[in-house]
Each structure stands twice: as C-alpha cells, then as structure tokens.
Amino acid sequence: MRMPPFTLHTPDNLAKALALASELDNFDWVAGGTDLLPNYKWHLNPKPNVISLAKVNELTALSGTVVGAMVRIHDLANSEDAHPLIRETAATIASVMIRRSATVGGNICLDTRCYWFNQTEEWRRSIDWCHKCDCDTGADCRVIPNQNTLCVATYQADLAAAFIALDATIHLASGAGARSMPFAEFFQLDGMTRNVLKTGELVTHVTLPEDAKNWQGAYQKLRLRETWDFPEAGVAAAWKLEGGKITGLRVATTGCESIPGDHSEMAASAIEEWSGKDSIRELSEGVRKAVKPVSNTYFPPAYRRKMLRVLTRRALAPLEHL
C-alpha cells in the first residue's frame, strides 16, 4: 500500500514541536508510528504534516513515579525502575519487535479501532464509508445504524488500565501551558475525540504517587493470539496491603469500550466487607455488568463481558484468602 503525501517535521527539543504545532493548520504528532504509519498507508485520516518526537529528549525520563511520552516500551517493560505492575502489562503489548518502537504515549493515545475503520481505503469504498473515516460523505456509524453524532470505535490499549490501578497523573503541554490531571479524566467516551488534548497538546509523562511503591498488582487480559493481537478485553487491579488487610484496592479494565473503565469505587466498596473469594466473585460480576462492548472487535460482546468476570477473578487471585 502507497504512503499518501507528507512532510514530516522533526524538531530536537520540546519547545520546537510545540512552537510547530502552533504554526501548523493540520497535522499529525508521530511517536514510534507503530499505529499511525499503518493507519497512514490505508488512508485513515491522513493529515499534510507530522511532526516526529523521535529527537526531543525531555520525554524520554523514567523512574519509579515518572514514565515519559517517548520511552519504549520494550525499555519500560524490562526496567527495574518501574513499578511492577507497569512493568507487567507493556510485557504483554503486542511483539517484542513492535515493543522496540512503540512508545508509552503512543499507547496512551492509541486511535480507536473498529472493524468498519480499521480497513484498507479500497474496502472501504466498496461498502461505503463509517462515520470516523467518512470521506466528506456524511456516512452513518456501520456499528450503530442511522446515526453520526457518537463513534462506538473501541480503544484497545493496555497501559492506560495499569496507569489509573495505580492512580496516576497525566501531563499535557501546549504553546498555551502546561497541565495535568487524573488518568481516568484524560478519556472522552467517543471513538473519534478519544481524549481530552486541543489542537497543539501532546502528552509529556505521567507521574504515580509517591506510595505507589506499596502497592502491588496484576494485570489479564484476552486476545485471539498471545502476541501481537489487541487486547479485545483487560483487566489491571492494584491493591495495597497493610497488617495482613486490604487497605486499598483498584481495578480498572480497557479493551471493550470507547475509554478505559475506572471501577475504582466498586472496588473500594467491596473491602469494607471483604470476604476473600466471596467478595472477589461479587466485584466480578459487578465489573461485567458494568462494562458494555459493542460488536466492532474479532470476540462478540456477551463473550467479552463473561471473559471480563474471569480476568478479574484472576487478577484478584492473590487476595482471595484475606
């Protein structure tokens, strides 16, 4: 498949790329380019620029409450500076080759992806065009007829179920400022939007809270493959111990809807009475009914939600005899 035509931009230090994007009418940020390139040579959205963040070494820190926009994810997975259950969910990312050139941010911000979208612009043609890739036509969601105001497209990531388990802050930064906020909150529950950055902002680095160090965690999740394929559900739970109790406990998943889910209070709810494997099972099925895929991804949504329940009973399995 041929490339469509682009000049490529590759400043050396933040401050170029954001004074870039500030210039530029339409384009594209470009982190390893394991989805965007891709993406590009079917003709998804192609913008006239990209600008490469390849060069701008102020993304690339990474510490035990700091991961940076531009770190590998191979390099992420086999640090010992991260916190294990991060370390945990980028070893299962795709294949070690695509882990040498996908970057944390680019997981992060991980287009959506939906059987009608994720095609080569030929096929699209020849059944008419969805709503995220409508060509100018108007075309309706093909997932959720007569309609073209919400994209049902899923986001298929897996760091970002890990990063809010863990209650993590997101950085932005623009020409405008710089800000910052709750993982959770960085996610619109639409498969066009995806997410919360303006024309200009990028993702920097997200930091964990000092006392992450006291959590531990697990993370599931369900593929066709156990390489390479997108997670078609996840599940990531964090807990934290204190005198042979749950203090705390998190559990968020990704893979089945527009957003990552926080269920964040469900959990918190269930350790006030916790009864090992009986609490377990209930926060299972709480998280199943809570979650609602629709059929755009290879695995048919009630087969995803029952999965969601096991993944979570598996996740949680170190706790069941607390």
The other form holds:
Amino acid sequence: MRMPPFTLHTPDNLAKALALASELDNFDWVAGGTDLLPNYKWHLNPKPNVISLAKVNELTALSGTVVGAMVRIHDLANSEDAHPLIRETAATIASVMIRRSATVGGNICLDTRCYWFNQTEEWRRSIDWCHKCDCDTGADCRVIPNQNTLCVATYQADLAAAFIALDATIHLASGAGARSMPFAEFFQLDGMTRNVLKTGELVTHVTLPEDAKNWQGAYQKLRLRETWDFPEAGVAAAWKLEGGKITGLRVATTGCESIPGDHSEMAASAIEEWSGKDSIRELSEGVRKAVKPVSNTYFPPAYRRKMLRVLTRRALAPLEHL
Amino acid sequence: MAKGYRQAPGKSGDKKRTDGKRVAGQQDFGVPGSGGSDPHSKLQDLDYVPESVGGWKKQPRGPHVHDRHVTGMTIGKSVPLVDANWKMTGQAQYGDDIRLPGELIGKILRSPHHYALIKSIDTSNAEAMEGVFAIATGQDSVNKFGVLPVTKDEHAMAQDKVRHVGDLVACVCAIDEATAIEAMNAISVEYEVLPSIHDMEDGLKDSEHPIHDRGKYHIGESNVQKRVFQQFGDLDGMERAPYRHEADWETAGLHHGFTEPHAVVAHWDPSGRLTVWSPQQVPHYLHRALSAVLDIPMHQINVHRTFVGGGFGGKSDPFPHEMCAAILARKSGRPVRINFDREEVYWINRGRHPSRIQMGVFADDEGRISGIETDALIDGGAFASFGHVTTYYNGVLHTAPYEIGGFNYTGARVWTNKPASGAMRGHGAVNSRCAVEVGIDAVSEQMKVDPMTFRLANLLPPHSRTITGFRVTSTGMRECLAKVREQSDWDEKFRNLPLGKGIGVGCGFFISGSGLPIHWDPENFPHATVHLQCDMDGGVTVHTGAAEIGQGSDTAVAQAVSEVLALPLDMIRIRSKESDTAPVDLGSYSSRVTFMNCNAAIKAACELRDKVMKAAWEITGYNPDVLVLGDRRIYYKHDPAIGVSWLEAVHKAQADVGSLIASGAYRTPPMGGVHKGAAAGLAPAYSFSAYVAEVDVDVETGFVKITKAWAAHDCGKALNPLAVKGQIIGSCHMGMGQVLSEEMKYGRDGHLMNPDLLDYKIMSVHEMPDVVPIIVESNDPEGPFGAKEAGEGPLLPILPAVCNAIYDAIGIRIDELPVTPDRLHKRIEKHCRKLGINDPLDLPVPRFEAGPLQKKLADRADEHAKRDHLRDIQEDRSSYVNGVLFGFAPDKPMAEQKEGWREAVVPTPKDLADPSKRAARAWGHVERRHRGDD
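Next, give the form predicted together with its partner chain, keeping in mind that what was shown is the form predicted on its own.
Now the complete complex, all chains and molecules, led by this one.
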C-alpha cells in the first residue's frame, strides 16, 4: 500500500493558506491527518496538492465559548475551559494516540464512511467501484443500487452532535471572506458533498452561545470497542435547568446518516409538558423514528435505530425525575 | 588421576538456608573460566529438585522419569524468553526486515472476481515498462502443492481459473514498489465469470463447475472436499436419553489477526542455491513445497525462518506468494521481496472455518453422558489447506474429557469461493467444544445438577482410553475444575446473581502434538530431532528446526538443555532458523513443539552429559553414579569439595573423544485404533482446562463485558510458568474475540467486508478482563519433565464459559458466534416477546434448585477423585477405557459385551435419513471412482 504522491504546502498563517487555496485548483486541507492520510493510502479521492494547517496559529483558540479548528482533540478533552459536554464528547473519540493528532476542524469535516467505500483500491475494483470514488467509471451506489443520485455514506464524527446540542455557530473563511451559520446548517445531505464548504474555504472555529455554561448535557455513543471505533450511533443532549424546571432542551444525533441530526424542535416541544420518564420515552421513540440509517457500517441499521432510543434515554436520564 | 581432586572454595553465594535443612550443593566454588557471566558456581536449588531424587520439590502425583535429569537450573522457574531482548530493543529481524543488496520488490496481481475462468493474460505492456525485471503467471509454475500430501490443490498462481477475490493471478518484480504497482496494474487479464458459491450449504450440492476437480476421488459433482463419519458406542442409549439438549450452531469465520503481515524474500545465490526468508511456522513444509513447485532438489534450498510476528496457525501453510518470490527471483536473477498489505493477509486467510454445527448432548437417569451427536458442516473456502484434519477435529476432539456412552459424528468440509480456511489456534476443536460445553450446561440444568458437579462426576480418569481409542495419560481436569470452582466462589455465585450478571464454566481438551507426522511413517523417521555441539568455550549450541513463533520454543528447548547440563541459560545458544543447519522438524503446529522437541533435547543433552561425566570420572576418580552435576561444576556427592569445573571436564572430554556432539530424537509410541481416521486427534498426551467467566450483560443494548476469568490449565508441568501464564492470558484474549466480536463478514455479494483491523474487531485492552491464570501440573509420564502443551488448549474453554455465563445472567442460550451486541439484542427481544415482557429489565433470571441427582453425582465425583488419585500415583494400574462408567469390562471388546455397540466409519442409509442434518448430505454423493463412469 503506497501513499499516492502529492505536494505538501505548509503556509504559516491563515492569509497565506487562503491565498494558496485560491491559487491551487485541486487540493485537500490537512489538519491532524488521521482521516485524510489513511484515505489517501487507500487511494480514496487523493489530490495532487495538500495544504497543511499545522503551522497556522490563528486557529487554536480555546475557551468556554470558542473552539478553534486546529485545537487537538486531546487538548480539548483535557481542557478546563471547554464546555463539559464538549470535553466529555471529545474524550470518547477514537483512541488516545489518534486524539493527540486529530483536530476539532478535522473531526467536524470528517469524510463520510461506508463499507463499500473505505476499502483498498483492489477491493473497490472487485465491486466495480462506487459513486463516491468512481475512478471515472460512473459507478452506482453499492449500498442502495439503482439510485445514482445521493451518496448514503455515513457521517461518523462525534463532536457535531455535541455542538448542535449546545446550539453552536460554525465559522468559515475563504479568500472571499468569512461567514458563519448555525452548526447544523453546515451539513448537506449527501455523502459526497457532505457540507457547505466551497473550494478554498475552511472551518476556522466554533462558538457557543454566551449562556452555554448554564447548559448541562450528556453524550452517549454506540460502538463495539471502547477505543478506536467510529460511532455507530451517537446522541448528545443538552438542557438548561432553572428553578428545578427544564427551560431548554436540545438533542442531536450522529453516526447514523450522511449528516448529523438536529432534533431540538422535538425536544423543545417535549419540555412544554414534561413528565419525566414518560417524556423521555416518547422523545427517545421520536428520535428513533426521525433517523434512518442504512446498511453500510459495522452494526445493522435496525439495531442502530433501536439503540438510538436507548442512548437518548440514557443521555436524558438526569431529567427522569423532573 | 588420583581420587580426591579438590578445588578451593570460592566466595559464598547469596542463597543460604536458615531452616536447618541440608544445604544444597554444599559449597560455592569460584571457578575461573567455568563459562557463564557469573564466575561463581551457584548452589543447587533444591526447591526445584523433585523429592524423588533428594530435592524438596513436592510431587503429589508421584515421580517422573525425567526427575533424575533435574539439576534445579531453570525448569519450573519463570524466565524471560531467550529472544525477548531482541524484540524489546527492536533488533529482531522479521520478514519485512530482511534487506538484500540489489533487491527487487514483488507485487501480486489478484483476482477481482469470486470465480472466473482466465481467458487470457497480456503482460506485454508491463514487460515494456522501465524498471520491471520479471513477470510470472500460472504458466511459470504448473506444479501443485499444499500443506497436506493428500490434498495438494494449490498453485503459485492461478492456472485456468481464479477461485476467490484475491486469488493470485500474476506477479511482477520491479526496481521499486511504485513501479511494481504500476506494472501490476498494466497487466490485462480477460476473465469469463462463473457462478460463484458463497453459502456453505450450496457447496453440498452438485455443481456445474466444481471449484476443484479431484479426478476419480471427486465426491459426486459437488464441492465437498472432505467428509467424515464416525459412530462409536451405544447409540440406542442416546435415543432413549431422558435429558437432552440439541442446538444448531452457527459460528463465523475468523482470522488469526497476527501483528506481522506475511513477508518473504527469495534469493538465488551465486552457487545456484535458493534461500527463502519467511516468517514461517512450518519451514520444513515450505522446504518441501518449494522443491516440488520449482522442480529442484531440497538440498538446493535453504529455508530461513525469520522472527515471526505472530502465527497462531496462520503461517503454517506453504504459501503461493512464497513460490512467487522464488519464481521471480529465478527469472530476474535478483533478490525479490514481497510484503503483504493487511487486505492480502485476509485474502490468504487460513483462519477458523465458518461452521454450522448441530450438537446434541444426551444424559441418562444416572447422570451419565449417554452420548454426543454432532453434525458439523464447515466452510473451507477455496482451498484444502489443513481442512482434511479440521473435518476430523470438529468431532473427534470432543470424545474427552468426559466418559460418554456414544459418539455419533458426521462432518463435511466444502469448498466455497472465499479465502481458504485453515488451522487456527485450537484447530478444529474450538467451535464444537463450545457447543458441547453449552450442551452440558443445558443438560445439567435439566437434571437439576450443578454443572460443576455434573462434569466432575463424568470425567475420564488418568491412564484411560477414549471411546474412539485415544490414549489419555495424565489428566488434571479434576483439579482444574476444583480450582476455578473454589477461586471464583462458584458455589455462592452460580444462579444467584442479579439480572445482567452471570457466571459460567467451560472446559477444554486438546492434543499435545499430533501423533502422526504428516509426511512420513514415524517408525522410519522421528517427529523431532535436536543436535547439540559443545566446543572449547563450554557453551552449548542447540540445532533444532522447531520454529520459534513467539510461543517460546527456543526458550523451552534452551531450558531443557540447560537443566540437564546444569548450565546457565546464557551458555545455551539456539540455532533454529535455517534448514541448512537445523535437523528436520515438523514445525510449530498442533501444539507439538514443547512436548516433542524438549523430549528430543533432553535425550541429546543426556548423551552430551554422559560424555562429560565420563571425563569428570577420569579426573576425579569417582564414578558418575556418585557425581552430581551442579551449576557449571561436577562434584562428588558426599564431599562437594571434590569436583571439577564444567569447562575442565569438557576440555578433558574433547581431548578424549574429539568433538563433543550429541543428538536426540523423539518418536511417538505406537498407539490408537485401526479404524479409518483413527490417527486424527491422536496425540502422545492431551491438555485439559477449565475456566470460569463472569460477565455483565447490558440487557437493553446486548453488550457483554467479561469482568473476570479464572483460567485453570493443565499443562503437565510448567517448564516456564511465566510463559504458560502468558499463553493462558493471551488465549483468553483471543477466545474472547471469537466469542464476542471477531468475524470475517461477507457482504451480500460475497465480498469480505472487513479485511482491515478497524472493522475486523479484535478486542482492545479496554475490554480485556482480569484473568487469573491457574497452572495445574498433572505430571505427564511421557512429557519432558512432565510437560504438555499450553499454546492452544487454553483458548477453548473461554468461549463456552462466556456463553454459559450469559445464560446465567439473562437466561438465553447462545448458539451463534460471535455474540455481538446486535445479535444478542435480537435474541433478547425475541425472548421478551416469548415471555410477554415489554421491558428487558424485567426479565426473569435462571435460578438453581438441586434435584435428587445432585447428591448422587457429588458422591460419585468424590469417589472418582479417589480413584483418579490412585491412578495418578500409579498405585492403581488397572486398565480403564471409556465405558467402564456404564458397566463395561475394560479388557474385552465392547461389541462383545453389548449387542448394538457400533464402531462404524461409513454411514448406512438410516444414518443419513434425517434431511435436516447438513454434513450428512455430503454422504449422499458417490465418489466418481465408485460410479463406474470414469
């Protein structure tokens, strides 16, 4: 297995990075490299140019409400300033060694994954490729054949669920300027396009609302092993308690579809008439129904859906007696 | 020289007895030039010398024939493996570390199709590329090979058809890897795709294009590669049995998951000889296969085993890529190196067979096991590999440790268009053992007897014979069970834990060395040979072909020699890597190395010792009968001041006899029955084990966590307790993977979906339970110093122990492996529906209430314990065969004692009547040679 050759660019500030990005027509950003480089080794859509953000110092801010894209997951998990839910979620990602390299931005922009895609070139040749990496063959989707439009590869990153649950805002930058949007709107329902990033654009940081510190939360994750494995399903819940009453509740899921799921509307209506365990059961069932995984990861989709119900219930367990 | 040759005492050692006992070795002697890094001779360590020869080591099971060779040096002591520092410092050279000047990189073009005819191969574009030195296809190598002489069905590269995705089609070698890959991709192959077979049951049917053609031996027109039938005992008793558990098991295929991917380097040297470096478990078979494939005599080939980064059975076949490297090296005239990617490792596979096993366990009113009935269909993938043997092992290896009334086994192995299955740690025994032990648990539940008691009341005693004629010598089964029962607080916990917490027991039985060598008659050639040479430095070089694959075989052999010669381990040098210098050894499979090689090493060391002792006799004037061999010193038993250093004696011996060399060999004694297949599963000794596992089951998600395991293994004698414990703990980890997570997943189109270490789920350190390794020493009469195997047997019991613990926790009987959370969750849902329960947290938990048989069996177990002890210490020498528990006389053929006693290896139509039995269907076909149409 050989890494395809590419030219590595290492700009030392954001302006240079963005300038470089507008010059090069075919490139990938690399941050920690824990997702991109294994994919390159498998010849999954490699590009001739790679721009490393390792030396760009502007992207490493970390506080209670700001998380820079180049913050290492390990540092986030061990930060005293970061929001506890973000910290808790970060600590479940991959393994210690991967967290040391991997970054927040890289995790947010993680490529979608699929059993028919994350394989070697020889393996993919044996199935006649698939449309996420078709090698100019016009190949079909192998998960759901005969629908050559959307890619159903799964988005298996953890942080997104926590950010959505905390109502975070994501900030992007490109040569054309900066823009920002609610976190959930960053994603696009297609395993190939994945998100709204335009060529030459990158994630700079994520901000949480000013009152984030008044929100508590929990993250529940389904995976076979307690290390390495990507989430097969993940549920983040965040809530705000005032005077013994739930005044805010947000729920988000990840690991089940091509994009993370925002179930906050459902959660908001649930707290209008909150009745502890019953409300939790109802909300969990709602989440299960709202999410439709396909058969392209380790666990079968029916199981993952059912587990969403259990995970949601467990994440909301602290609200059982309210 | 006159009697009374005296040496001046040296400084005293650090080991002093203060308890008034006789001081071992009596005095220290500073012996300059004695060899070894410590200039002073150490006291004899009587804690490790058995009572029978005057030491203090207790021998609850009596003396051993090797006791008189014990010098207290290393046997029984925990010593680090002799090659550990090489590995720890990164200086060990594995397959991929071999670099020769001028090497080329080889790459293999593999089939993208499951099953296809090769219409044409065009290599011209690749040949024209700069930097490409040679290309080979199936045409360059037409000779067949295979690990078993009876089933040679492999070629270096596909001849006319490819049989699975990843099958080898062509290979290239080039100046670097990038060029080799480019050239490989430039080869164009035209295929005609054939309908492929993926489900093992389809392999039982006649096929238009059977995956292999066995000529006149072909079974029907099917893909049945091997079929086995064995019926022994009172089958009517099984039919009448009041207690019975019948289950239909499905177990997934596994890969060994070793760390080091396959790698090979081949080089034809200027003298025209071929050297192949490969991390091989079985270098000798590779040696033979290379000779056959390349059409050159064996003496022109040197097989060099590198350090092996894990094998577990996965590196014990001669492999086609090894042939490819040799062919490319011959064509190009340059050394060629081929390294596998992880995916290629999965494509060559040879892992555990996916299996469908119908297992029936039956018991009678007396609480005896009236029989075990097994129908095992195993999925061999595209090649035979060790499958011939695996097909037997799935049945014959559960004829012990229990005494059974009947044994009814039908087995079949089929070819499918998948990577080939083969031998993997616990070869062939693991899946069916799990099914047997779960059946035993279920049957004891039916009869209201504690499963520990049920087992203890039905064990074969030491020095007995199984129903199919295996000779059991030592067995520590009873002690294993007793120890795990006590240490796990079994009696308090069993059926007493709350929902989701469970405890379970499982046992194991495994061969300690395959009784028959594959390639020759043991009457003519030994299983293992060890040569020793000792030169003026006093150190001893051991030449052995035993393959050190991380299991510690170099250390075991070094320990055996060190013990007999009373030399420190650092004076023993092991040369086990090259076929040029090593005597032939069958290799590291079937858990044979410690048993066979150490026995050969002891013989060789005794021969060398006798030569040196004779010299010491001449120097000291004392007959060897009264001389003691201590640490680098030989002295008079009754006056230790009279003695001679090892080195002096060695020099004298060399002066007298010339070079000091010795040789020892091991052969198995004649044993076993005469029926077809009697040799499969036959071993000079067997290991036994019993584990208790405790689990936490999350009933809402189906996750199982093993929290603790008590693992008792009878290895005969722990030559190196550290290594034995390592094997036990490692086996638990590997077995835990098989029971909970590991599987080769095939997708809907038959593709292997997880040929990588992210998706092939080997358990991590987070999932690893606390394992309490318990060593049981049954003192095998023929084992080296009493030792038996510890490399494979310890894997077996963890699977059923966990399955039975899951039952204890949630009341669900497992019959599918691995028990992944999604599978168990499905079972829990089904179970809840059946019981009309909405919330799995309300599930009832099985509870135990002793029935009338409990007391009876407990009493019988106590009686048997006494019986076994007398047999252990050889006070009771009466013969014992399986059947005595059922009232048979041991010395008369069973068939004469009971009408209807079966001993059959060919089925009757009645035996095949049940259409639900899968392997039985394999017997519905007639071999071509018996059809009269060839």
